[in-house]
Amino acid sequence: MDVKAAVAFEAGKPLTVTTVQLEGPRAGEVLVEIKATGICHTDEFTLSGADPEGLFPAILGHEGAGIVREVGAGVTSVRPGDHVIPLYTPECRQCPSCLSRKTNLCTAIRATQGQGLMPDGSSRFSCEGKPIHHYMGCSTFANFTVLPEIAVAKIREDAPFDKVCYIGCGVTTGIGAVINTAKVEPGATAIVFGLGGIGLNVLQGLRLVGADMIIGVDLNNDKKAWGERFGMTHFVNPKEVGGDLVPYLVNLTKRGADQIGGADYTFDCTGNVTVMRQALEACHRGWGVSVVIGVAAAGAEIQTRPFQLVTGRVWKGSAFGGARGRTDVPRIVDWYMQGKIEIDPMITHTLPLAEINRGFDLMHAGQSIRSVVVY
């Protein structure tokens, strides 16, 4: 079948938005009509080049939302007019990482999807008889996409697919990072860096589970609004710190008798890895854990003192907010539809496919914390 997509045919260069070719669900399989899909940084991060495993031609995007419209044989967890959330994490819930309940990351089509193609060993699009690789095996920036079984969450039908779309990766990256990962009590205090669309959600989960003082930190101090809206309780500005930042925030963060200060908690959102080894060093001694949530470029590395961990610092890793997709999207669709959570103010744009380099572009302006596109 026909289907518009925005192709990524080289790295550094805009999508083309065009017709390619899409074949229908194999065994396993479903094919599903995206209604609407964000524009992620990873998306950026691949686009660029900077992606070691990026591979082109490719067709992006793995932040959707829309309906199932035919299935392969075999399938049987969803059906042809069920509303489901494509998942770049999926959940087989039968391979060993699965069965552990140790973690969200699923291996059972790990080594295909690293490669662009379907669990066969093969893709599902073309272009002028070429074939084109699908990506995080989503490939949302086409209004039809084929996902194994196991790669779609199903979710309620009276949620708005230009909403929920963003559940797909960032609200549930930076929530989940906060209830999975961090695992955060109430009367917590935490750190939160880079206030971008993963650090909004870190704040917003941040209030959910009732942590007490919630610093968001941020080099742009149109930042502070939109962080207060969503639970930070103090905004630091590293340039106008006047010196180290580490000192400055465990200071910030001595409370009543305890005079050593450092949070709780810490969440890196920026990918820099002189960040995460500052939200590393700015935790509590004895007991403070930092989740490192942004993505950083190939080859780059971290590093910190060996006293920082041994003195009980505790360095995290998070990735899809360690949740496992099949379960805990639907239930993250249900708390934003019981509002108790938002996502319609961080829905800063919305485009038609034409547009979508636009989208691109806000992105790097800093204009937008997401732009989605609505086929």
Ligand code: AHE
Second form
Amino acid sequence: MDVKAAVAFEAGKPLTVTTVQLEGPRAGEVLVEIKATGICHTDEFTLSGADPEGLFPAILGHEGAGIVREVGAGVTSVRPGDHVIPLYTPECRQCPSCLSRKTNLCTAIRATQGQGLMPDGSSRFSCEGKPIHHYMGCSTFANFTVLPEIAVAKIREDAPFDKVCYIGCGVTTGIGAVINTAKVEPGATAIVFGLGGIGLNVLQGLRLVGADMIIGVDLNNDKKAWGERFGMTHFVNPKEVGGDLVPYLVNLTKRGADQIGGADYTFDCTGNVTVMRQALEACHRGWGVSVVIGVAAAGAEIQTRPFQLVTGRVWKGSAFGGARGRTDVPRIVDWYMQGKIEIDPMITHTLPLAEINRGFDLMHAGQSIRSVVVY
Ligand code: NAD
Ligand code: AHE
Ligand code: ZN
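Alongside the form predicted alone that was just displayed, please also present the structure of the form predicted in complex with the named molecule.
The complete assembly is shown below, putting the previous chain first.
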């Protein structure tokens, strides 16, 4: 079938909105009509050429929501008409990782997904007879896509696609990093570095669990008002701190008789390896946990003195907020529908597919939190 898509033909170039061909679902696969998709910083990261796994040509996009239109042989968990959110972290419930209960990083299809292919090793997308790569197993920058059955979460039908698509990445990543990865307790102190589409969701996750002091750090002063809206209690712009950022933050978080300082939990939501180090070192001696959420360019490495770890700080990473998609995503949609979490104010721009490149421009200019393409 012909579908409308924004194709990344080359790294560093704008997407081309065009018609491409999509084959129907094979065994274990589903055809989904995508109704809306967010534009995440990770799409920009891959499009820029910084992603070591980046492949071209590809149909990017991994933050979508839509309706199942057709299912392949053997599919039992969803049927045509079901509303779903595509999952770049699938949940097969059978692989050693899923069975371990220690991680959400299902391994059932990760190898082919990283090669831009469906689990049988082929692509369903093509343009003028030449294959186009899938992206993160989702390719939501097309109005129809094919996904493995294990990579869709069935959601309630009254949830608006143009809002809950954000649960397909940003919302779940931010809130999940707090709840699943860091397991933040009420009364904790926390620092969030980078108040964009992910960091604001970390903030609202911290507010949800009852953290006390919630410090937001961003180079952009416009983010102060944004942070306050989602639970931030203190804002720090590193450019306005006279001197080093880490001692400043440690001093700000001094509590209790020992006056040692440092946050119980810190979160990197920038993808900048210098910030990742600052986030670790701004943690409390003995127990502070720092969670890396940001994705860094090929070749980038993190550094710290081993002393920081010897003295009890813990460095952790979080992908998709540690969420098990088929189990947790429908629950997060419920939280949104019940008013427990906010999404609408973070969706600052809604665009037609024809204007998708404007969404990337707004992100570069720091003018958007989330742009959502509505088909
Ligand atoms: P964004 O562009 O919306 O926000 C980034 C924010 O960081 C901006 O507000 C920017 O001003 C701020 N910033 C940049 N450099 C900074 C610095 N040196 N100090 C302080 N603040 C700084 O991006 P986003 O969509 O929120 O994504 C953030 C990161 O998270 C990206 O690296 C993205 O690829 C990654 N990500 C990871 C996962 C995961 O599962 N681990 C999921 C989604 C996104
Ligand atoms: N391809 C990159 C890795 C990118 C990465 O870490 N992606 C996150 C999700 S970001 C969503 O916006 C993730 O899920 N990682 C786990 C995984 O299996 O990729 C690189 O550096 O190679
Ligand atoms: Zn993302």
